[in-house]
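Form predicted on its own, single chain, as structure tokens, below.
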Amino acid sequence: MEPVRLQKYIASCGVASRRAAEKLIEEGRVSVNGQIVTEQGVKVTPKDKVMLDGKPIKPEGKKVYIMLNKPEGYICAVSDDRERPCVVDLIEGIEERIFPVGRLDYDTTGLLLLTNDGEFMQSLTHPSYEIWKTYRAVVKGTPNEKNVEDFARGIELEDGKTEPAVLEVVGYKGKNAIVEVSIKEGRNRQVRRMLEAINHRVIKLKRVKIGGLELGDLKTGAWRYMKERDFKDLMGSQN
């Protein structure tokens, strides 16, 4: 095998996307043959001993791709120092070490993908790919046409203006509205903050779609392996 960049090697181990691997390197958490590496561009081969946080890592042989309907009360991680339940705890019978692709908030439910394929993670999480994510929310009150137009222009948040987004009222629950929000970004608690910015606080939030891949009738807490058709839907255009 020809030498490859360290971040690509880490991604092939299923530990993180290539972009996240670069951050791991910068943080001094990666060593090669006993030496901490903090600069990008180092190349390695399978003969090199690569370690993350003092534990050896190696490329995964079998690639695993999973769809999960995440329940409330789980964090998108493989472990938690506060001993909160993690999404990987819901996946049983899998020997491979898998990781969530992106994240959903602790109190947000819905479609979440997990894999040990770092390149796959990269293709879904890097901003340049601009994959739409669609959420369904129950919100206080009912957004009006101006709110819809504001979303289309982008909402000003404390960490900067968002990319244009889609807001649509799709139903009602008493005095509250059911809306669908589609975004291309992945900022922390972004959908909740965008809706709060137009004075419609989120009561419940669920991700129902990534790209063209829909959650469908997968029950809360249940998971399944992704099928060939799922990959085509996932990378297909939303609009």
The other form holds:
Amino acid sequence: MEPVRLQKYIASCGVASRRAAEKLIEEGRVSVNGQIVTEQGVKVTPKDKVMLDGKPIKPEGKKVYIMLNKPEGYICAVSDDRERPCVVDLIEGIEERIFPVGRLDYDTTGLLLLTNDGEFMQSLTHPSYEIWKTYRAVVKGTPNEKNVEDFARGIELEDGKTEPAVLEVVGYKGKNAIVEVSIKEGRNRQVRRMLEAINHRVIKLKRVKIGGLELGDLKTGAWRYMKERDFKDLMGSQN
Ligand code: URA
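Okay, that's the form predicted on its own, but what's the structure of the form predicted together with uracil?
Shown next: the complete complex, the earlier chain at its head.
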């Protein structure tokens, strides 16, 4: 095998995305042949002994790609210091070390991808790929036409104006509305904050689509391996 950059090698071990691997290196958590490495340019081959936090890491063999319908009450992580349930606990019977691609809040449900392929994760979460994500929300009250236009222009949030987004009222539930929101970014609690900014607090939030890949009839808490068709859908557009 040709020598590869250390961050790419770490990503191929399924322990972090390439960007997260750069941070691990910067933080002095990675060693090569017993030597802590903090610069980014170093190249390695599988003959080198690479360790993360003192534990050896090796490139993953088989790559796995999973779709999960995340229930409420799970955090998108592989472990939690507050001992809350983690989404990976729901994926039983697989040996590969997988991690969630991006995040859904503890109380958000719906489509979540998990993989041991750091490159795949990097490509999906990097802002330059601009993959649309669609959420279905129950909100207080009913957004109006002006709100829809405001979303299309971008909403001013405390961490800056968002990219243009799509807001559509698709139904009603008593005094509340059911809306679909599509965004390209992935800021923390972004959909909740955007809807709060137009005075329609979120009561329930579910991700129903990533790119053109739909959650479909996957039951809450259930998962399945992605099929070839799913990858095509994922990269297809939805708006
Ligand atoms: N936006 C949110 O507000 N929450 C999520 O979980 C995902 C997107």
